[in-house]
Each structure stands twice: as C-alpha cells, then as structure tokens.
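This document starts with one chain, in the form predicted alone, laid out as structure tokens.
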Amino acid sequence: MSFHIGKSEKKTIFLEVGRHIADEYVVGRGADLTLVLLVEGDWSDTIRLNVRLAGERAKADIIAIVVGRGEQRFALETVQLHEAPRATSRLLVKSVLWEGASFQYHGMIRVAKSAQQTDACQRNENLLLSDGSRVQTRPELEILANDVRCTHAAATSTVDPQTLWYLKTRGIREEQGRRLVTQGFLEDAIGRISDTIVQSKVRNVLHLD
C-alpha cells in the first residue's frame, strides 16, 4: 500500500511501531514530506520504510528514533528512491540501546538515471549504554545519474567517561548524567521536526518532557 503526498503539498507524518505503516510514501512534484518514525517497546519484526521522490523538486526529511532495552531486537530497512530531477532527501536514524538490546540498520539511496541534480544524504548514529548492546549498520548508494550529490555515514559511540566525570563534579549523579547525555543525543533528531505537535508527541512517548 502506498501513501501519496500530492503536488506542492506539505505534510508531517508521525509513525509509531504497532500501528499501520504504509509500504511506500510517494512524494509528488514540489511536495514536502517530513516522516517521523518512533520504534520502542516490545517489537521484533523488520520495519521497512520506502520513500519515493516521484516528482521534480520533491523533498523528504526522514527521521527515525529507535530505543531498545533488555533483550529487544530491532531491524530497520530504509530506501530513498529518487526518480525525478532536482529532488532532495535527508535521512537521520538514531538508536539508543541499553542492556542486551540490538539494532540492525540497512539504508539505501537509489538514484534513477532520470533523477539528475539529486541531493540526498543518509546518516545513522547509535549510542550504546551497556556493554551487551549491539549495532550492525549498512548504508549503501546505487546511483545511475551523473549529476548528483549523495552522502552516507554511520557512527556508533558510548557515553564518554570524561563527560560523566565532568557532570559529577557539578553534583550530577552518574545515572542522571547518562540520562542527560541520552536526552541531548535524541534532541538532535527531535529538533529537526518542524511540527511542534509531533515534537511534543515524541518527547511524551520517550518521557523527555
């Protein structure tokens, strides 16, 4: 099933795992889509998110936040499919993992020969809060056009002990310090959401208010 964003339409869509997620989101000519995906709780299936930029000067901002605890297993696959010229897509996937949680991410930017002057980027950032948490990330590009700007990157980190030490010197306990670092890490993604109502929904679900 496809969800279409029509010509010159501007729309923000908030997706929570456990509710219906369309197989594909199609962005028309001059349309502007912000797609926000929140993955947390008891979920084990692979989530597939396809965004097709089908019209000239279409734009898509894709923001995915994954939060895992215990022995939870998450897998996310995304495709940014550029079919029309002068379209733009931006994707940011952030995961925060505690205890033995694991996350697998596979991202693809695919640019058709007709999609000249494509501007696309894909980034995956992961924060591991326990020794037992694991991440596998695989970003890919498949480009047939010759006039494009496409980038992909992935980074995985832990909480810097020096940061926790600095916070302790300010009277902040280690557990609270880890929470502050986690909030800052997630706020970088949440702050990219222009719709303040959706921002508030995400913060409420993640208990960041």
Contents of the next structure:
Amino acid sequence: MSFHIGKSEKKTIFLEVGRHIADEYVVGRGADLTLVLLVEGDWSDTIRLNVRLAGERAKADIIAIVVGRGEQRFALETVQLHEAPRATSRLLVKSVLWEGASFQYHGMIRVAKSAQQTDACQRNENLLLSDGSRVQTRPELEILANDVRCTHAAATSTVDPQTLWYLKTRGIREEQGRRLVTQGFLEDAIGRISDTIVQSKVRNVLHLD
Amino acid sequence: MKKALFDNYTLGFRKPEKYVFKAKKGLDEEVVKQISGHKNEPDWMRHLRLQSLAIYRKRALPPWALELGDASFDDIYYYVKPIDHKADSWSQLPDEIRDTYDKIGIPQAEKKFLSGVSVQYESEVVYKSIQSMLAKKGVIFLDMDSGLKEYPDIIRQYFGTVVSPSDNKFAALNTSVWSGGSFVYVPPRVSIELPLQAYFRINSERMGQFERTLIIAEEGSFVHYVEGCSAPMYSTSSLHSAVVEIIVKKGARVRYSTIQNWSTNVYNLVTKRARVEEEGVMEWVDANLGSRFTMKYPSVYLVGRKARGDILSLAYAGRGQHQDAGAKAVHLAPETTSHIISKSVSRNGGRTSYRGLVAIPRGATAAKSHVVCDALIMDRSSRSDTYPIMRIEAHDAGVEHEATVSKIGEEQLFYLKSRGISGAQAQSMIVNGFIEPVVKELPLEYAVEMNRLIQLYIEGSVG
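Complement to the form predicted alone: the form predicted together with its partner chain:
Expanding to the full complex; the earlier chain stays at the top.
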C-alpha cells in the first residue's frame, strides 16, 4: 500500500518499532514530507523506505537513526525516486553500533529523465564503538537527467582518540567522553527534525533528554 | 600535424592482415591446445589453460554485464600469429605495420623519452627495443610469451597468484587463451626513472586480444609502466579481455598508467589487480575514452602493514558507449591506506558508471580510505551511475566516500562566453579542468594527447 501526501500538504511521519511502513511514500506537487525512522530494539526484517517525488517542487526529508547493541543486525534500504522536475530530497542515515552489532545500508537516488533540476542528497554516517561492530554501506546513484545536483557521502569511523584525550584533559572520563561524542553525533540528526513533538519522542527513546 | 593525426584516427584505418597462423573461430579444448602447442609451452601452462577454460564455461556473467548478451564470443578468433619472427629494430618491421604506427606517431614519441618499446600487433609482440640501461640494471622487460620461455621459474611462481582463473569469468577466459602482454621484473632497490611503455593494437576482424601482464617489483624498487591503446574501427564487434597482475614487494612502488582508446565496437573486459606488501605503494592511473563497453576496476590488495594504494580513474562516454569503470581497495593489514579519485564525463547519450569496493575486515586496524567520485553529465540523453560498496568490520577504520553528479555550471559558461570564448570552446575548457586531477598524473605527452582528445570530442570533430 502506498501513502500519498497531496498537493502543498506538509507532514511529518514518525516510524519506530511496531509501526507500519507503507510500500511507498508519494509526495505530490509542492508537498513537503519529513520521514523520521528510529531503528533500535526489536526490528528484525530488512526495512525498506521508498519515497517517490511525483509532483513538481515536491520536497522530502528523510532522517534515520540506527542504534545497535549486542548481536543485533539491522538492514535498511532507501530509494529516493525523482519523477517530477524541481523536486528536492535530503536523506541522512546515522548509525551507532556497540558490541557485535551490525548494520547494512543500501541507498539509491534515482533521477528519471523527466526530473530536471532535481536537487537530491544522501548521507550515511556510521560510528563504530566496539571491536566487533560492523557496517556495510552502498550509497548508489542512477541519474538519467542532466540538469541536476546530486550528491552522496558515506563516512564510517570510531570516536576520535584525540577528541577523547582532549576531553580527559578537561576532567571528563573516557567512558563519559565517548557518550558525549556519541550524543553529539546523533544530535546532528535529531536537530534536523522540525516537528518538536517527534523530536522529543526520539530523544525520549534514546534517553537523550 | 597532431591535428591531422587525430582526424585520421577518427575515420579509422585498418591494414590488410598478414599472419602465419590463425586458430579456427570460436573456443574449445582443441583451440586452447593448439595455442599452447603452437607456443611450445610447458605442460603446467597447458594444464592451467585447460582448467581455466572449464572455469570460464561454468561461470556466469556478472549481473550488471547483461548488455554483453549482444557480444558473440563464439564468432571470434582467439589466436592469430601475425609474422613468424620478431623484429628487434624499427626498420625491420613490415611496411604496413610501421605505417600504422607512423600514423599514431610512435617513432616521434620514441625519439623523446621512451626507455623501451614493446609493440603489440595482432596478439603478439612483434617489435621490442630495450635500452642497454635496463639490461645493465638487471631489469627484465619482455613480452609474456618470451618471458615464459626464458624465465619459466619466475613466471610459474607468480602467474595467477594475484588474479586466479576462478576470480571471474573473464579472468578465466584470459588464462585459457592469453597471448602477449608484458613481463616486467625489477630487482631489489632498482629504480627505473623513465616510464616503460607498451603500445597495443588490434588489427584483424573479429579478433580478440587477451594480453597477460605480470609485473614484479622487488623490495625497495620503483617502476612506472605505461599502457596506451588505440584501435582501428571495424564493422563487427571485437573482444578484449586482459589480465594484469602486479606484485609490489616491501617498500617498492609501482605506477601503472593506462590510456584506453579502443574504437567504439570493442568490448573491453579487464581484470587488473596489485598485491601490495609492507610499506609498498601501488598507483593505478586509468583513463578510459574508447570502446563500446568497458568493465574495468583496478584493484589493490593491501596485504602488508602500512601498504598504500592510490587509484585515479577517468572515464569518457560518448554516443553508444558505456564505461563501467571503478576501483577496489581491500585492506588486509593494519595501518593501510587507500585513496580513490574517479572522474567521469558522459555526453551524446553515453553512460558512465562507477563501481567500487572498499573492504576493511577485522584485524586491519587503523586503516584509512578516502573515495571521491565526480560525474559530469553534458546533455539530456546521457546517464551517470554510482555503485560503491563499503564493507567495514574493523571498528577503528576511517572510511569516507563522497560523490557528486552535476552538469556544467551556467555561470562558468556565461563568464567564459563574456570573455569572447565560444560555447564549445568554453565547454571543453571546463571539462579539461574537471579531469585535470587525473590527467596531471599522466606523463606529459599523454596529458597533452588527452586534453586534445577532449577538445576534439567537444568542439565537434568527433561524437
């Protein structure tokens, strides 16, 4: 089943464990959709998020936060499908992985021939916190129109030892320092959620308030 | 003079064939045995060829190579031996071969700073000149067939150890029917200042080329190998499937530069891989301008501590062309680093794809990788794709990947036009600026050629 956001509508949808995910989110002319996805706890299957920008000047913001612990395995696939001209889509996927947790991300921006003046971006950042945490990321682009601006970026790292050392010199213990850096890492994504109710829900689940 | 030379090339030229032996069309055990027998190869090589043929038959095409469906692998000659002896000087070459090379300016280039020329014409190296400097330093620079005859032990030790026949379908194909290519051995602590160059040509209808190149750089040595290709045009499709294996020992550095400019009916399916030991450095500079369809992903396997791999890739796809280029970095030791820069331009309905892999398994601690892919789409009918994979299992790895796809900026064009530069000229200036980070790494004469080619493509002489 697909979910439609009609002409000039503005909507924020929050997806967490147990919520139904539509087969496709269709964003109409001038509509503005924010999708917030929080992956932690009991998610098991591969999560698929398909966003189709079907109307001119449609806008989509996709923010996904993944927190894995123990032996959790998460997989996320996203598609930003641009069919109409002058539409914008932004995607940010952030994962924080402890212990033996693993995360597989597969992202696709597909720009059809008809979607001139598309502005699309896709960003995936992963923080590996333990020896044993793993990530596989495939940020892909398929661009068939020429007058576009599409970017993607992926970065994977652990907490910078120099940052931890700096915090130690200011009297902050390593464990606490690591937590602060992790919080700051996620804050970047949470801060992008304009709907304050959804924002505080996310903070709540992640115990960041 | 250069201009006339390129104009000539764009029309395509071909020469009547002269050969002393030609295997029958298609591929079976008989053909493979014939090739091996004709070359008087040792038994182990014949076995390896036959084994590889079996693997080739079993393996499926990679899922992204479906367009190879129109290439008829049975309708080609897998081996042609052009003349019955090798010439060791320029004047000894047959007239029409020399004439072909004259058109693309080899004697001129040789006058400049060639340190050794090994020219490939119809599957076999027919002309080769090695300056005494190389021999004095103990460097071996031979065609692969002579290498196997003169240094069977070294070849047997390394052949197929970096790219095994079971690696992929085309590596298997190459191993079963290979012919020609280069064998380079650089002794410990020997540094070759001038680039070693080889020119490759295809000049027989439905003829496939299966070069096999092996480069061994011993501890602390350095070599720069340059491979430049261009081919006359044909009406039927031509298959080119090379394998390049490079072994970079401790502290050694190898640079391998390629300019691929086959005519646009050639299928170019190449496996290039380097194994890099402790503190060794491997640099691939890979430019793809020609062919109908290219699949090529130069790889580095970083097996020693602090080994480094740099891959610079450039792709241009015009009408009817698909460049499926990319790079792979596999980090198998601590503190290894890789840098990949890919630039692609698609125009007149051309398609470029970047396919890449960065793998950092557990145990490869403190590894770093940085990948940048930029694509330029010149018009509405062209296409650009990016398919990278990053597999990270070492938690303290640092991996970054960034990519952009865009068209030429209107403001840049407007600015140049306001200075009295024509639209086409402005475009070619911008494209040449875009590919500069890769082109500046090529030897000067190649860089000049590359800029001229881009200029010709965009300012109208070629499509």
